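So this first bit is one chain, no partners, the form predicted on its own, shown in structure tokens.
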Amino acid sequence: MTTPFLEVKNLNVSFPTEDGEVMASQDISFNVALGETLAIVGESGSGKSVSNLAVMGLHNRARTNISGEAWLNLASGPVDVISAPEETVRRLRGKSMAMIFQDPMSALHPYYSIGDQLSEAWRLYNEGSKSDGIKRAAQMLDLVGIPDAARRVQEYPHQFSGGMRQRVMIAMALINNPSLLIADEPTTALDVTVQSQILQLLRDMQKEFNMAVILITHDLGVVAEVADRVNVMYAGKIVEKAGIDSIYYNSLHPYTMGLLSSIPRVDQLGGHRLKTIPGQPPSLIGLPAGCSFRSRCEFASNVTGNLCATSAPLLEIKAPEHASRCHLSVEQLNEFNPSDVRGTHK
């Protein structure tokens, strides 16, 4: 088996506060390789974002409260990027791995050019004169699908639309050639249109560069044809962790089903109404006994003993390569997952 690039393991992050430590994300683990794709799907709030920041050594650690390991296995040997010293990460952060966020405009300074900006990034850890960084902007503007690089490379970002502004962002990350790219949320505000072309821009560069990555979305619709597994949070737990195919035509989990079951589909047209999880997640403060799901799992009554409202579920393996975080077996699973979901693995 191919030894993951990035290992993370029984992450934990919390912020205290003055009504009690937010418990973002709790007891997280995965692995993704290189030249392969994880999406890290869940509504906001179900800490997708904060555990990844947390990879890329992005919280202030006074205020944060970070424990666990995540390993990238590089060349020269494994890091641990939570216990390693600030500056060790500060180094692996832009150049062995890197982070496309999801506002480019609030990531890009308005007061300086795009080629300055990816100028700096390239200088930071390559040796060469402004305009050498100006000439490999101008390159990465082109890889990225900018038309009229070398003459754009000069123009600021409100020059750009919101689209180019992520092809921008996506440069910028790439410029360095990391081996792990984490894209938070990078189709947000997109049209539908402009979210496929960045989605196939992402899965070009990756072959391009054989990078691991990491997708975070709220949208399982749009991971269909990018990744090659699915981790679904909720909560700040992972509740299900399956390859692409089992968690869309296996679901395993009722929070799974209730995505799903949100997304329009073509075949489904004409008077078809769309289903809804009710309720909202709860407070990360003080999270309740038991299951976090029960109060919006219209399945909890199934289940025998009040597990639900006593005993937290643990995540197990329900199938090969299937893990999902629910004290229903997995026949009643399949019984209950939506005839409209379910079909056949490819």
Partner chain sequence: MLKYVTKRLAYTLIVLVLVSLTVFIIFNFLPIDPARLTCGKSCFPALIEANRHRLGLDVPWWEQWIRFMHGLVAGRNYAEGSAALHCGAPSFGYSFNQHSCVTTIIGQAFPVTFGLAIGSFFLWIVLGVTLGVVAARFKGRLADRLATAFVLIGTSLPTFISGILILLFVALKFNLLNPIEMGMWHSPFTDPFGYFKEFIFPCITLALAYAASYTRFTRSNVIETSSEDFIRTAKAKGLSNKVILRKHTLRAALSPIITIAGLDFAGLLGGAIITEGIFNLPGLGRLSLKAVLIDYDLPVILATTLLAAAFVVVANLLVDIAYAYIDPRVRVG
The other form holds:
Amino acid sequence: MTTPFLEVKNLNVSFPTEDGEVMASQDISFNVALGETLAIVGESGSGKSVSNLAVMGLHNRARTNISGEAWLNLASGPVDVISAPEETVRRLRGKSMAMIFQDPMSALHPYYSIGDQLSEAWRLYNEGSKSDGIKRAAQMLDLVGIPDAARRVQEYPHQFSGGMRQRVMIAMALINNPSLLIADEPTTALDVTVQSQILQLLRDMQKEFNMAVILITHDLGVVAEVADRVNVMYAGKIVEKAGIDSIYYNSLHPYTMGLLSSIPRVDQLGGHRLKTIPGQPPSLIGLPAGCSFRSRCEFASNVTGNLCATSAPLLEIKAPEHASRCHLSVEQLNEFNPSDVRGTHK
Amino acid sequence: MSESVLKLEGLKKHFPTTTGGVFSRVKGVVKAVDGVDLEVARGETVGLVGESGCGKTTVGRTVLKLYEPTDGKIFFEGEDITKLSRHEMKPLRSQMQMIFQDPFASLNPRHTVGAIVSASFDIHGIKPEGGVKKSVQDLLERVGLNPEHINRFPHEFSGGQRQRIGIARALALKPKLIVADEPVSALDVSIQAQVVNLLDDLQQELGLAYLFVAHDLSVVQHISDRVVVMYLGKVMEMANTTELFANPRHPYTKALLSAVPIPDPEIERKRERIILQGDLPSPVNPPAGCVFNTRCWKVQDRCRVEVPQVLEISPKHTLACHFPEGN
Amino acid sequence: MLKYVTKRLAYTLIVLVLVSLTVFIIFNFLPIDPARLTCGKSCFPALIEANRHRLGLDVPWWEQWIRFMHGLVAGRNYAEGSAALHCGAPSFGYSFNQHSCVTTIIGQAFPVTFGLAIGSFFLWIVLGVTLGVVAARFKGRLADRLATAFVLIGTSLPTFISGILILLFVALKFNLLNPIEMGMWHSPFTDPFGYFKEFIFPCITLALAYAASYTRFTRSNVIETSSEDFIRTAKAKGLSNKVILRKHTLRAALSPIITIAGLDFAGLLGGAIITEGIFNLPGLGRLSLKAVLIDYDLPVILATTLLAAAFVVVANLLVDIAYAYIDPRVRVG
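For comparison with the form predicted on its own, provide the form predicted together with its partner chain.
Every component of the complex follows; first up is the chain already shown.
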């Protein structure tokens, strides 16, 4: 096993508000190695973006409480981006770690040409004139599959389609050859045929640049398509963490199981009732003691005593390379896993 | 075969684009919907799918005459409603309702749930049996909300619950047809399933017909009896759901299906994808011949000049393609 | 871009013609006979009719309009023979009250108003934008609260109060302004200090009122822009906060200010009636006021009205062109 490029340890992010402290992300630990894709899956409000924005240092430090560590293992030695001074983290952004966002329509500055925006990113870390920057920008646009790149660098964001803008964002993120790319719902705003183009591009770019990629998404189909490992998040915490196949075929958490059986699949006939997870996620202000998922969990009654209500389960290793935050035993979880009814597991 | 609730014949909706300014001139037209034939039977769900700009939402709105159709005919329960005025439409409106995509924007934040759901009674001057309050509470219960929450405001509910309020509102006048425009795409995965099941249950109980407009093929496949695939204002293919998903004949349908990710890593690793090149052309200036020819991997010269006719290739399976995929 | 400018220029000309027509129609229906006003107490019917003819008021309004437009371009002659008068192009008419071409009258008043407008414009833009940016940058902190207090005072204090306060308790109290010299023309070229002394207080008065609303506008625009996705992108690139503010936030946040500033400036060029009144400045504002209230000097009223409208229309054109230069979406669309 290679040393991971990013090691996040016990990261907590919370936002003080008038109604109380929003515990957006708690006790987050994970690693990503170069060349590997980690997917972080969860519904809105699960905290899947928040912890990664903290790694990038994109939260307003004055209005956010962040604790824990996030180490980038750079060639020059490891740096903890949580405790490092703001200026140090800034100089890693766009160079060692880069990020792309959900809505490519609003993520580019409407007043500057594409070439200007890419060249600005390049010149931040490279010696060169503006025309060198524009040349480099055209190369990058060509690399991400934008036809007629040399001419299109002069154009403005509104002259590009949604898919093309996401390509521009990817080109801009990769222009300084970063080792870590965080993609936050990169295809959610795109049409499905464009989505598969962009996912393909991300895979190609990962090979080309040998990057560690973190893919944040709510779409379990996209995860199945691109991820090597998966973190499932619920109510601010990682509830399950494993390799891609273990998550889909041998899930050890009731929430993951519920999610997988509640989505209709294009390769399976409808007509049956979808399985649902009753209720809705809890508010992140004043989370009750115990397991956050227990009110929606169909297996909570199988736990002896009142453990689910009184004590918060820890994220523990339940099988090789497979951790789950649940009081149930592995045997119980295996028994409850409905994956055999889905008929496609190994 | 039961009779049709809704029938469209050659429906067209064109929007003029203007130059803007004081002396605004018409520059061209966006052919948002350009000749759509479609039928929805009683108790049936017809899924209308396609990517952004394909005209699926415009079809839904034109059916309800929120837009005036440019050409073609709309029949509701056998009656031609194409030319009906606003006033003449009013009695029919109670029988055709709409559910919207955004559960946050489609409910008036200053009205209570009770007021929102009962508004249709007032508009149509209907006095429901057992009184308005009782009816509203019944409706709330039917869509899985607590009837005691009748005096709460929309912001006190979650996204999924708000979509249920929208559904209760649509159901108030016992409609025969509901046009659902992306009703679950703004919802989280676990909530989506709840709403999909609710729509299923209501159809069973009330014999509703749905025109289900959505971009998510997995959901459409799950909920629809028949599916219509649209591209740039035109119907590419239409068939029973089973038939269409098992045996897509139009290259676009095939590409669309192959692009939908399947939540199963084993399948994903083995899958062959058809990745379409480029983007959707602008509907202001659609390609000549077959509108899909700029992105089709099977394109031949004929496709660039001749518009393919919509043909019934097997019972209830229609197709507009010169070179369809084999069986 | 050139096509866009040409098109906008053509529109502007059409609008100007329409404005002048409208003004002519309105004046035609006023219940005042301008010929009757030419001779005051010494009027008798024959004189009125003679003056009506001399001023060209005996033809239908549309012909008057055509003559006026022609005069604007080519100058105009009034009356014949020994009483003949000539007003050179651009002729805005002839004022019987002041026995002078309107263009000459306006030519004296306009530099005063222009000086006032440009001075206060400069002051309020610098003050308003700076305060707004500082307030946005330190949102919720002391600087922001002070700026908010300034906005509150500035917007709630009308110029006829703030002007008088400044005049009485600053300018006169500390002998910075000589009340006898007030309203006398100091050329900025031969007597720059006198010019400055004359204009600084009215400029401050006007600027205070405008700066307050510009502070509020800038503050809210900068705050709103700061939460845009493209600002987050800029941060993710690794740009420093300073560069993000200067290059990314301000460019997007300040461009709407151009529209408002252009129109406000144009509005001021038509005359700042109250401020000119308080400081006894013989600008366009006072000229119009006097023409309306005291002299019923219709040619002057007509000219100042047309000018004020023309300034706004032309400013609109300039703002649109500036906007097309800044925002590429306008340029292409």
